[in-house]
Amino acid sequence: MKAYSLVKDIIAERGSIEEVYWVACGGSLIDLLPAHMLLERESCRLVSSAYTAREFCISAPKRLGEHSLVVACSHSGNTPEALDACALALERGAKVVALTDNADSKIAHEPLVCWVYPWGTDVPAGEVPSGIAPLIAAELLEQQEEYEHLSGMYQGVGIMDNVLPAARRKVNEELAPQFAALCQEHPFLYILGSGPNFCQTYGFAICSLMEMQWQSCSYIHSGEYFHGPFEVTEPGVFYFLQMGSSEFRTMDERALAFLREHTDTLMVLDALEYGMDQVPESVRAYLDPVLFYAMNVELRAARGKVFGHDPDYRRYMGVVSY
């Protein structure tokens, strides 16, 4: 499936799309958020909203209907909240596109458009949700009101396939051992980031560390850091800064300057040092998250080896009733 033809067919069927709802849970929602931010920023006609799936079911907007597009994502294809959200959207007459890795899942058998994607380290960036979603958003912009950076988006997604292998090697050589060692010394850390990449700041905390490593931590927006959270900064407190490569970087740079002065335990992963300078500047903001997700995977794996904690091990998720 291709984003261009998908969007073209949807517009032909519905006449126009007036609002887009990005709906998922956990890591799947995280992958959709940059696309939501792209539409929020660039569109004059489309209203874009992003929801965790259960909240969507509880508070679906009254305007949800025939000219709405709901893009849902469930990696397993069996997430109950995502299934309920799709059912609700279909009942309200919306067009629903569901992304999943599982062709035999429940969501794949619903009366909706199902985009089954492959998964793995070597899968091209444009074939997984973090690449698919921005391309869908870019095509919606282009086909309904024009988007001057469409070619840059396609180019940038393709470039990520060259950026990521080198970035994985670099982070394992330069940061991963230090990160694992600092986790041994510090039972808690703060993670900072900004812009569309804040989704991966959030994701590093709730998915890679809290879920997959049982590491206590907290995520802070770099722009919000100076509006309360910086008061706990002091020597001995562990901070990890995800420094983006786009125009949002100014917020990260301000946080970095303060952290360097007021704590002695700081790690910085700078996207510009990990290949994002190769990506067209106009779309870096929406592709930084692709880089940082890959870096998060390597860092959690390094911590897991030191702690003897397999990232796939769970004590609650899918194990007990909740």
Contents of the next structure:
Number of protein chains: 2
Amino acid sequence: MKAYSLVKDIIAERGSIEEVYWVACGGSLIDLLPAHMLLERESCRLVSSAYTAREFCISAPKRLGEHSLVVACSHSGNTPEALDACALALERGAKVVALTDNADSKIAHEPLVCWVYPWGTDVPAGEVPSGIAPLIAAELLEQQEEYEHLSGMYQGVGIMDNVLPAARRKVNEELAPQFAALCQEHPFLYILGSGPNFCQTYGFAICSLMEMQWQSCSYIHSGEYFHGPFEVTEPGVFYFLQMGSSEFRTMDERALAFLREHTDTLMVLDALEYGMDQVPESVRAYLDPVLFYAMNVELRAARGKVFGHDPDYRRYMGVVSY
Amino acid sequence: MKAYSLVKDIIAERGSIEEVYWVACGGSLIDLLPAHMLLERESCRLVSSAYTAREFCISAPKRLGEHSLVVACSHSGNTPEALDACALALERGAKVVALTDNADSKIAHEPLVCWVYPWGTDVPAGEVPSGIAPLIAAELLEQQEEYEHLSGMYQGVGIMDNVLPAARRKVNEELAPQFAALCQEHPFLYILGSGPNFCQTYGFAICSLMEMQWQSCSYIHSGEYFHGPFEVTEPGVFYFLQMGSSEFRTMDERALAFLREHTDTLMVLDALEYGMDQVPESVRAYLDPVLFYAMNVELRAARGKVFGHDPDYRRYMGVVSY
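One more: the block was the form predicted on its own; return the form predicted together with another copy of the chain.
Next comes the full complex, this chain leading.
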């Protein structure tokens, strides 16, 4: 499936799209958030909101209807909350596109449009949700209004396929061993990031560390850091700063300067040193999350080896009832 | 100032309001978020977004203009990021309302409309930002579209003045000593909540605990908890669950059932046992944060006494340069 023709067909079918709701849970929601932020910033016409799927069902927007597009994502295709959200959206007459890795899952049935994506380290960035979602958003902008960076977005998504392999090697050589070692010494860490990439600050915390490594941590927005959370900073408190490559970077730089002065336990992953300088500046903000997701994967794997904790092992998810 | 006449005058001046941006930092932003969620859910016309002020300046929405209302909040009235955001909004021709406690501050000057609010335990709920913001949102809905729960919202805000004194006594008798004791045994805790009240889950973490008590913690959405973070749960890990009183409560109840089974260190503050049953059901979701903020204040004060850590003491904020 291609974002261009998907969006073209939807607009042709519905006449126009006025609202876009990005709905999923956990890691799948995280992959949709930068696209939501792109629309919030660039659109003069569309309403865009993002919801964890259960909350979408509880407080569905009154305007949800036939000119709404709901983009859902469920990797397994069987997430009950995502299925409920799609059912509610269809009941209300909305157009629903569901991204899933599983063509044989419950979510993969008409009348919703199912976009089955492949998965794995070698899959191109444009074929997984973190690349698909910004392309859908960019096409919606371009086809209904205008988006001067559409070609830059396609170009940037393509460049990520060159950026990621080198970045994976670099993070494993330079940061992964230190990260695993610091996790051995610290039962807790703070992760900082900003802008659209804050989704991967959250993702590093809730998916890579809490879920896959049982590592306690917290996630702080680099801009919000100075309005409260920085008071807890002191030597011995472990901070991991995700330095973005885009216009939001100024917030991360301010946090960096403060952290360098007020803790002795700081790790910095600077996107500009990991290849994001190759990506057009106009779209870096929405592709930094693709880089940081890949880095989060390497860092949790490195920690997992040192701790003997396989990132794929679960004690509750899909194991006990809840 | 009154929300009714403020909104009436703004609509009269601008013809209509099409976008509302809620812009502040830290605790002041927290107080605006439930109003944003009310508009997202109920409006068929307005766009609503909420931003930490620095991010608003970096990625100001393209549609920000003369039919936009920016509601800013700065308790001190001198927060540089909030001042910058107001200046940007005024440059773009937006109507700007700034809430502040400080009539002599930098933010309190024309052409923005300054709403100076009093502060203190005895100030009515309708006169501080956490009450003012939902009333502004409700009036915007009613005066431009319709909002069937407008009278319920006014009634609910009024009832909070009866709810809070009793709730403060109750939390100090029942939960505060246990909370302070558990903080002595645990260098870290997780706070869970959902819906509009998630702003106070975040607030308990970043303001009451990280900022005012230098207590490390993390904040997890009760719905998202099951999509990753719950894997870190085990006996000995300290959880504080904010049980809301509204339609979002079902997510907190699910978390409660899981936590009871999988940790031995759980504190629950149930809004329905703290007086929220007196508030009209239709607006409880937007007033739970008023209760939980008040409870957060009592809990941090109780911890502060046990630790000898005055919640008003700062080592960085307004003390060092950053």
